[in-house]
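The chain below stands alone and is given as structure tokens, in the form predicted on its own.
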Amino acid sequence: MKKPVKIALYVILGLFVVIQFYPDGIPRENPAVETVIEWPDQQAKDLFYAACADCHSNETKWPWYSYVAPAKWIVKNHVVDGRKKFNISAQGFGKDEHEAGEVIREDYMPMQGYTLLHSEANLNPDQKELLASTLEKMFGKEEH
């Protein structure tokens, strides 16, 4: 291996380590449950859990690579920005939370991204289809 190749693998190897103690200001502790839905449709609940509560809930999960600059910054703002606009553990749900199934319906949600590291996230669209009608009746629907 060439010299400046080698350097240059040195010099993102520390940087990659230096970063790691980088604050993200997140704890990986979630919030209390401040609401408890009740899911008309056992499925639906089901599909949420597997595709969406890591985001808009109060139940996130948080997998190894969270952990991991500079994963753990896209993760986190992931997750504080998705419990902003909906969230079905908060009080009042969020900012947008009648357009829950509307994001599912036109593929915004999930985010490819995470259908990527969840397979358990990669709705059908019998599935996608179920999970927006439960959305929509429980939280209205966004109208235009």
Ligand code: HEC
Second form
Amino acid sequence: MKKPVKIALYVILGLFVVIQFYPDGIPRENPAVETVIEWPDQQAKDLFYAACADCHSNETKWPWYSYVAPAKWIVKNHVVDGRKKFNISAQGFGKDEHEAGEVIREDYMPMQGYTLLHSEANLNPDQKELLASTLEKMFGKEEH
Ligand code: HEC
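Switch from the form predicted on its own to the form predicted in complex with the ligand and print that structure.
So here's everything in the complex, that chain up top.
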């Protein structure tokens, strides 16, 4: 290996080690679940837990890479921002809960990167329709 390449690799490795010691403030202790949800459909519930709950509930399963910088910062932002918009565990459910069906139909959710790492979050068209229509029954629908 050429010397400059070697030095560059050591620098990257060194930075990787150093950023691990940066405090992260990640809320891996999930906040309490404040709501009792009556799911009208068990399969839709399972799909929600497979494809949405990590970012839209207080029942997040924090993956191993949520302990490793820099990936952990991305995960943290997704969970914090996702819960702000729509959180089935919080009183009032956030502020965009009535868009839950729509974002599935538009293939906007689940987030693209998430489905690469969680194959069970890849929903087929029937599953999408079931989950979208169930969430609309539960949380309403955005009128345009
Ligand atoms: C990996 C984390 C993650 C997953 C999984 C995920 N979301 Fe999201 N979601 C986010 C983030 C982050 C935002 C806020 C940023 C944005 O709107 O792009 C968001 C926004 C939303 C919004 C608000 C949309 C808006 O425009 O205001 C809704 C509704 C939503 N998600 C529903 C879902 C549903 C339903 C699923 C499952 C099918 C899902 N999400 C899966 C992270 C996630």
